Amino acid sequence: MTAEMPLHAGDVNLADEDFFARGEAHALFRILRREAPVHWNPGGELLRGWWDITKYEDVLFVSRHPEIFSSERGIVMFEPVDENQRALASQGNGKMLITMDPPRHVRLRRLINKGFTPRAVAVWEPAIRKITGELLDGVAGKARADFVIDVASQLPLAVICEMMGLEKKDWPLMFQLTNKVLGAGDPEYQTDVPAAQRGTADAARVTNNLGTMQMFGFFAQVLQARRAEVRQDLVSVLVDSEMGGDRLSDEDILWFCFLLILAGNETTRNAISGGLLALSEHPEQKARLLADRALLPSAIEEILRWVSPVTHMARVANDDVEIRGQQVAKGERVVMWYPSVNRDEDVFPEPDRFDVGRSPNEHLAFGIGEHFCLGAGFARLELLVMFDELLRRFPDICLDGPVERLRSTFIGGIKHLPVAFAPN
């Protein structure tokens, strides 16, 4: 069953997946920030209702005072009604950084900053161009491709799992969880679920929680071999790590990598694929990207202000506190939309023109704050390399059938992008 489009702010109801699948949620987002920039979204039977914030000064408040806003209630807009639901999907409220208020938060992090600071990231630089003219040799032979599937997701999947010591036999499986545990909602990723109940929410449920005991026994066994033999990657380091002069339990180094296997992989995949969507669609700017290679930097800060792969990040308030004029009660969830406040009109000139030599380009895509994506830089650098080589090797790399994006509210996704490598 497919959506309509609303016409007023108070026919909006952003838990809708189908909006996001079919690429149309800019258009909510340009009624609510019209309309009702701070919007309460009800809820329903079985979920509480929560706030739509869709502004960026907006986001900017929310993202600054973690003392007033927490993450350790969860970062999705999604909480159950039914308290023994909300049980099951709070479990790693407050053990992943991406769920912590400080200053645990601040300490855990600073245990493996160092790894991804400029310096160490610039290191990465010759094997990140490796992977990258592999996976296009990988393509070269072939008159058309998924895009997605050869080459997007194949790079950040090669760092991350390089950067925790995983083996190359171990890299599908990573990818396969991460579909299972990021896109629950999504019928295709739903293959434990009897095909008649796909796409309802109890299948999402329990494709998201077979996902994650999976990941959980996979990194278990990492665990306790790196126990038995500490080596180079970020595993090891978490292993050899003291925090208040104790060691991390196995509960917090498994929800860690977790953390680290699914942000360093997914969201750089869909700015990636997003980035060529983009240009696809854009045809004179990517024209004058390739008549201008200087344009590359600029070009890719637009694609992630365009694309703006993770989708939202929620909060709960401590404390009654008022936003843009409405009483947000302690306990009330805030939900901060960042595809709308990086096309918010009171910050980016016209902003639904892809323009990839925008600056400035203050966009939010990596969050701010406390929360700031540890791995922006990696993000950056991947996109920039591929972006480079792709464009160089293939600069008439064209769009050949429909895109397929993913059911969800949380990642802005695209599962299928098939592409031509010369025009038809």
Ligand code: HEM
Second form
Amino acid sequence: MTAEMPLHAGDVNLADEDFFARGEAHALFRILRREAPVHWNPGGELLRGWWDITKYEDVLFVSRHPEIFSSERGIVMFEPVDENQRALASQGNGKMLITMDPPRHVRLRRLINKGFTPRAVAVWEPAIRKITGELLDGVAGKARADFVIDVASQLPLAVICEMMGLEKKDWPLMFQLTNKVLGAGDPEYQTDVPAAQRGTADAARVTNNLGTMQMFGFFAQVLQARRAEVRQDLVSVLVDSEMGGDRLSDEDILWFCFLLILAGNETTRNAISGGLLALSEHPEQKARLLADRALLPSAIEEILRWVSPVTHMARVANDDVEIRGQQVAKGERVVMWYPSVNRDEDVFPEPDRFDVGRSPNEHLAFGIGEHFCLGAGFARLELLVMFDELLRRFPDICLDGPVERLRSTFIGGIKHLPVAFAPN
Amino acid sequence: MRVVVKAELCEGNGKCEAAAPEVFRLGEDDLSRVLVDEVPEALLPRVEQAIRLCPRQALAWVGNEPPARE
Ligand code: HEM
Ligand code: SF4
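The form predicted together with the named molecule is what I want next, because the block you gave corresponds to the form predicted on its own; please supply it.
Every chain and every other molecule in the complex is listed next, the one we just looked at coming first.
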């Protein structure tokens, strides 16, 4: 069933994944920013309701007050009404960096954040350039390709797998499992469910659970290997770490691996493919960038703003609190919509214009504050190198078929993007 | 007004140095340091900007008070 485009805030329901699959969510956000910037989205029989936060200043406020807005009760909007389902959905709450509150969050983050500072990231540039070059050489012989499968997904996959010290033979499995976990709502990844049942909420739950279990099974083996022989990778750093005098438990490490492999894969991929899509849809901006390569850094920031690869992060209010005049009650969930705040008219002049030279451009695609994306430096470097090499080799790359978007309210994903490397 | 960098939060993103190079410098250890004791009047807006832009919320006025606004 295709939902009709609502005209007023009262009719907006951001749980409807089809708006995102069709790339129409911006129309909904525009209505909310204008009419109800802090908007109560009623739940229903299955889901509890939540507050939609659509303005930039309000996301700053929520993100900068982790003592009021907790991450420990889940960072996605969905909170099932059903007890059992809620228990299942909240398995990882409080266990991962991203679902933890200070002071524990600060301590855990300090164990590994030295590996993510600008200096640490810069060390990776030659490796990232080599991987990118090999990838692009690999498609150079083809006339056309699926840009997501052949290019955009491969670089982030290779980088995070290298960081974690995973063997190359396991990389395709990681691609498959991260799709299952974060793309669980999309029938394409519901391969463990009989075809007739795909596309349902149950199918999404089964897919997510199976993907999660397989991931834990896989990383349990990696962990065992690292305990036996410490190496120079992120998993080894975790094995070797202490927090408050204690070693991290197996469970802590496995959740950390789970977070890293997901966060490293399902985000940068969509910034790369979404960036190519944006450049293709704005040929004058692409021409501008080709003519003046010094614009590359600002083009990358504009791609991040434009695409906003992570669609939302949620928090739960620890107390009654007021946001923009709305009373949010203790225990209620607030959902920060990054694509919306990144096109907030009060912050970005002409927000719906894609401008590779935009400056200033203080977008919030990586969040801000306590949970500011740990991998932002890696993501930026991957994007820089990718677009540098891509536009150098294939300045004429163009779309060669319809874009297929992910059916998800959490990841602004592109599943397939057919391209031709030279004009027809 | 005095400003501090909270070392346990700073991750060397360098937004502070870009906003107010007279006040902040990123060290070899990827930690930002405050170069001045008192922030000169003329630099207050830029330090405010740095505090606002720091992705890790690692900067704060001493005593946490923002300077009075016009
Ligand atoms: C364009 C690509 C990316 C985008 C848009 C992105 C976005 C985000 C966002 C919005 C958050 C959460 C902010 C919050 O809850 O307030 C986050 C957290 C995180 N990201 Fe990324 N991310 C990207 C790439 C990466 C990469 C490549 C890695 C790993 C190498 C990574 C690792 C993480 C981790 C570990 C966290 C949790 C941090 C914490 O809770 O302290 N991300 N990211
Ligand atoms: S902007 Fe914040 S995190 Fe970055 S160097 Fe300055 S104080 Fe540190």
